[in-house]
Structures are given as C-alpha cells and as structure tokens.
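Next up is one chain by itself, shown in structure tokens, the form predicted on its own.
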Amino acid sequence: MFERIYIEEAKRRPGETVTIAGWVARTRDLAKIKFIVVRDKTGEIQVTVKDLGLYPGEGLGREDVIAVTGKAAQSKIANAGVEFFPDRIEVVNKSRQPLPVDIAETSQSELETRLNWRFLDFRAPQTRAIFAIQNRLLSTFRGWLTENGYTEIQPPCIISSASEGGADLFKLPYFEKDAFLAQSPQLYKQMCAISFEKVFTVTPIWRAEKFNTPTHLNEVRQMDIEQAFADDEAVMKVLEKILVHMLRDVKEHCPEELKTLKRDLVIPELPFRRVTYTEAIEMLQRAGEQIVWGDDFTKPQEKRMMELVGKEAFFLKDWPAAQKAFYSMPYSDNPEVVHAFDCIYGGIEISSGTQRIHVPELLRERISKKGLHPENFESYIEAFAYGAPPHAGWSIGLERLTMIVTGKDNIRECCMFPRDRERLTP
C-alpha cells in the first residue's frame, strides 16, 4: 500500500513530492490538458495533467479511487488557489458507471433512493456536512458533561419489561423468556444516579410506534443525563447551558458545513423562558387552536407555540400526569400535575425530562395508576428503598437535534441508517 497524506496537508506543502489518494469527483478536458478533481475527507484539489501519457488509458469515471504522486503549487486558475501536478497516477479501484444517485453539490435524487445507496450518499457535500455537525454535537455533549463531573454509563439495551409503560415495545426471544428492546435507558440511569450522583449516556433506543412522519424513527440515539440531589428546575438549567454550548461550538467549528447547508444558526439567549402547560393551552386557545387541557401538542402546535412565545428555545413545564411516564414526580398539592418539562427548539420538541419519584410506595402507586404491574418493576423499585436522594434528568434526541441545527425537513436525512416501519436495510 502507498503512503499518502490528506489533500489539505498537501496544499500546505507546495513543491514537495507527496502522494494523495481519494475519489474522482469530476474530470474535464481542455485542449491538451486534462483536469481531475480528487476528493478525500479533508477536501478537494485539482490535479492538472499536462503529460497525457500519465492519464489512465481506460479513462476515469466519477468515484473511481485513485492515488496521485506529485507536487502541489500555487495557482491563479484553480478555484482553491492550489493545483496538483502529477508524476504518477494509479487507479486503485474503478467505480461502476453511471452512479445510482447524484452526489453533486445539489442532489437531484429522491430521499428514498439516497437512503437505498447510503454509502454513496455519504459522499455528497450536504450529507457530509450534516454528519460533521452531528459528530460535533455529540463530541461537545460528551466533553461538556465530562468536564463538569458527570460519569458516562452504559445501560443495557435488552430489558425484561417496559421502561416507560405502554405497549410500544419490540419483543424478542431471550432463551426461555421474552425480552424487549429498550424504550429508554431511564430506569438504569436512575439506579446509577442514586450512587454516582451525576451520570450521562449516549445510547440507541427503540419504540414500536406506528408513526410514519418526518420527525419520527423507530430507532434513535438518545443523549441523556440523570442527576441526584436535583429537581426539574436544576436539570433544566443544565439543559439550557449545554444546548447553547453545543450550538456555539457548532457555529465556531463548522462554518463551512453550515455554509454548505445554507444555515445561519441562531443561538438562543439564556435563560430560556419557562411556560407552564396550562399557560400554553390558554395561549393556543386564544390563537384559535382546537385544544383542551389534557391534550398533547401536535407538531404544528409546537411550531405555533414558538411563534406565540417569541423565542427560538423555551421550556413547557408542569404537565398533566396522564401525559408523562409513571416515574414523574407529582406535585404534592396537585397530584394530577407532575414536575415534567419539554424543551422546544426551532419549533420542535428536542428534549423531555422530569423530576423522578424516589419513594418506593409512591412509585408503586403511580405504576398501578398507569395500569401496569408493580411486580414487573420490583428490582427497579427496590433500588429506592436504600437511601435514594431526590433526582431528575432529561433526554435529547440526537437525530432530531441534528435536524433542527442543519435545517432539514426529514429526520431520516440526519440518521446514518434510519429504521422506520418500512426500512430495515441497508
């Protein structure tokens, strides 16, 4: 195998003989000169072939893999101000032609076709920009929490019963028993928080909901925290700080990607406004929306709320108990309302959280009230019988946050290999 350097490094070493390698983005003939634009993970460079004896006799097609040995030089002709003059061109592997998807600057292929050929779609500038930004969001999330004293945990993805109640689980055989794919790391992160105090996780979760909307998938990545000696307000403060930190980091470190996506990223102001569920219902009713206390908000109503509140990001708090999971702590003076919140950013819910119940007797009561069986949660409930402090936490959907930051209309564009009711491959 040849020893190569990345294209961006080659540009910084003009006059030095080096080898670059990558994919043929496009070619052009001009009289007795051939131009090859080569792409790798760091960028593109124009290879200017004046000695046509160096050019492969079979020609070059888009996405052929080649290695080019030669020298970079300053140029007034090439768009990037640098071009590469070859001494040798090696065809490493040919690509079948024509390509099944358009991976040019503006893709003309349908989303379903792009997802069918996802590995090729990853090479398109906009798709690469999406996942560069997602990678930045993820690494910044981990970095901020680690620096602020949180311990990363690894909860199981195979569970014995529902994490949050309901029937939207994927069942699978587990030796002589039935098991389920985890709806949430909820129960496990709570059990970790009452010992480690401040924990976080990034984990896949599965929900067997029969939705087929632009904002839902059946497998997503969650970014969660759980914190002991905290209530809902305490973890809302953590959420708004980390979200703004992540967005600022993307704006600082991904300017080219944002430019590719034509995004002017708006950073919300701190602190986020707190709007109670009841206030939100009244605001929507005054605006002519057909909604009553106890209803959940539709996606259009979430977007309408953003317009009514007048903020890019805000919290909806103090929800009806019927709308939230059994572990949500009820208000002592009104048990039909719980210490729960959603974070709305860009007109879409990106996060939800609650203060959790840490008293076993109350937990059993709320589980039963949801129509579930406390005995199915006994190992979880018992965890709070041995000195469990008050605690709270939240979850951010990675793909949904990426969707808002990148300005995409369909969450499938922001998931590398999306899983929904129809799609199991690739």
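Compare with the form predicted on its own: the form predicted together with another copy of the chain:
Shown below: the chain alone.
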C-alpha cells in the first residue's frame, strides 16, 4: 500500500514531494492543460496537469479513486488557493459512470434514491455535515457524563417480555422460546441505577409501529441516563445542562457544517422555563382553545402552546398520571399528578423523563390502577425489593436530536441506515 498524506496536510507542506489520494470530484479540459479536483476527508485540491503524458490514458470520471504524487504550491491566480503539480498519477479504482446520485448537489437527488445509494450519499457535503454533527453530539454526550461520574451500561437488546407493557414489539424465535427486541432500556437502566447510582447508555431500540411518517423510524438509538437519589427536578437539571453543553459544542466545533446546512443554531438560555401541564392548559384556555384538564394536546394545540410559551426550549412537567407510564412517581399530596416531564426544543419533544416508583407496594398499586396486572410485572417489581433508592431518568432520541440540530424535517436524513416499514436495505 502506498503511503499518503491528507490533502489538508499537503496544502500545509508546499514544495515537498508527497502523495495524496482520494476521489475525482470533477475535471476540466483545456487545450494544453487539464485540471483534476481531488477530494479526501479533509477537503479538495486542484491538480494541475501540464504534462499531458501524466494524464491517465483511459481518462478520468467522477469518483474514480486516484493517488497523485507531486508538490503543492500557492496558485499564481489570486484567491485560487493552493494547487498541486503532479509527477505521477495512479488510477487506484475506477468508478462506474454515470453516478446514480448527484454528490455535489444533494438537492438534485430524491431522498429515496440517496438512501438507496447511501454509501455514495455519504460523500455529499450536506450528508457529511449531518453526521459530523451527530458525531459531536454523541462524543460530547458520553464525554460529559463520563467526566461527571456516570457509568456506561450495556442493556440487552433481546428481552423476554415487554418492558413497559406496551404493544408494537418485534417478536422473534429464540431457540425454544419467544423473545422480543427491546423497545426501551427502561428496566435495565433502573436495575443499574439502583446499584451504580449514575448510569448512561446509547443503545438501539425498536418499535414495530406500522405507520410510516417523516419523523418515525422502527430502529433508533436512545441516549439515556438514570440516576439514584434523584427526583424529576434533579434529572431535568442534568438534561438542560448537557443539552446546552452539546449545542454549544456543535456551534463551536462545527461552524462549517452548520454553514453547509444553512443552519443558525440558537442556544437556549439556562435554566429552561418549567411550565406545568396545568399552566399549559390554562394558557390554552385563555387563548380560546377548547381543552380541559386531563386532555392530551392535539397537534395544533401543541403548536399553539409552544408559541404561547415562546421559548426555544422548555420543560412541560407534572402531567396527569393517566398520560404517563405506570412507573411514574405520583405526587404524595395529589396522586393524579406524576413527577414526569417532557423537554421541548425547537418545537419538538426531544426528551421525556420521570421520577420512577422505587417502592414495590406503590408500584403494584399503580399498575393495578392502570388496569394492568401486577403479576405480569413481578420480576420488574422484585428489583426494587432489596434496597432501591429513589431514582429518576430521561431519554433523548439520537436521530431526533440530530434532526433538530441540523434543521432537517425527515428523520431518515439523520440516520445512516434508516429502517422503516418499507426500508430494510441497504
């Protein structure tokens, strides 16, 4: 294998004989001179071929892989930057022509076509920008939590029963038994938090929901924390802090990517406003909406409520018990209301969380109240019988967060290999 350096580095070392390698972005032929723009992960450079004998006999097409040995030099044309003068051009691997998707102008290709040719689409500047930002979000998330004493956990993906008693699970034969794909790491992160105290995970989850919408996928990745000796307010504080930290990090480290995506990222102010469900209902009623306490918000009401709150990011908290999972801790003085919250950012719910019930008897009572059967949840309930501290947690969808940060309106853009009702490939 030839030794090569990145284009970015070659530009910093003019006059030195080096080898660069990458893809042909475009070519231009003049009578006595040829230009090849070569691209690698660090950028592009123009290769100026004056000795036409160096030019490959078979010609060059877009996305051909080439290695060029030569020297970089400041261009004599003002503002043209650095060009590269070759001593040798080697064709490493030819690309079939024409290309099935337009890499230079993502917008020219339909999303479905781009997803069909995802490996080529990964070379498009817009797509690269999305995943560069997703990378920052992930590494900043993990980095902050690790620095702050959280233990990374590895919840199982194959489970024996529905963790939240819900439907929409993918079922599979597991040797002699039936098993399911986890729709949430809920029980597992609770089991870890009641011993490790502060835990986090980034893990795939699956929901066998039949509908196909621009904001849903059947396989997504969740970024979760769970924390002992914490109530809902304690983990809301962690959420707002880490969210702003991630957004600031993207703004600082991905200015080029945000520019490519024409995205002006607004960093919300700390602390986020806390709006109770009851306040939200009253706000809507005053604005003339037909809604009463206990109702869920319709989509237009949700939108209206966000306008009324008027903040880039806020918490909607203290929900009616009926609208949240059975394991949500009820207020001791008003068991119809639970310690549960949603975090709304950029007009979308990006996270929800609760303080969990850590007392077995109360858990049994609340399961029954939901019309479910405690005997179906015995192993879940038993986990809290041996010294479970109070605990709380939340979950952010990685792809959904990426959508909002990058300003995309189809979640498929923000998942490398999306899985929906129709799509199982590539």
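Here the rigid core means the biggest group of C-alpha atoms that line up within 1.5 Å when the two forms are laid on top of each other. Positions refer to the first chain, counted from 1. Given the structure is predicted, the values throughout are model-derived calculations rather than measurements.
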Inset, instruction - Please check if S368 moves between these two forms, taking a CA shift of 2 Å or more relative to the superposed core as movement. - result: yes
Legend entry - C-alpha of F297 moved at least 2 Å between these two forms on rigid core: yes
Legend entry - C-alpha of E252 off by 2 Å or more between these two forms on rigid core: no
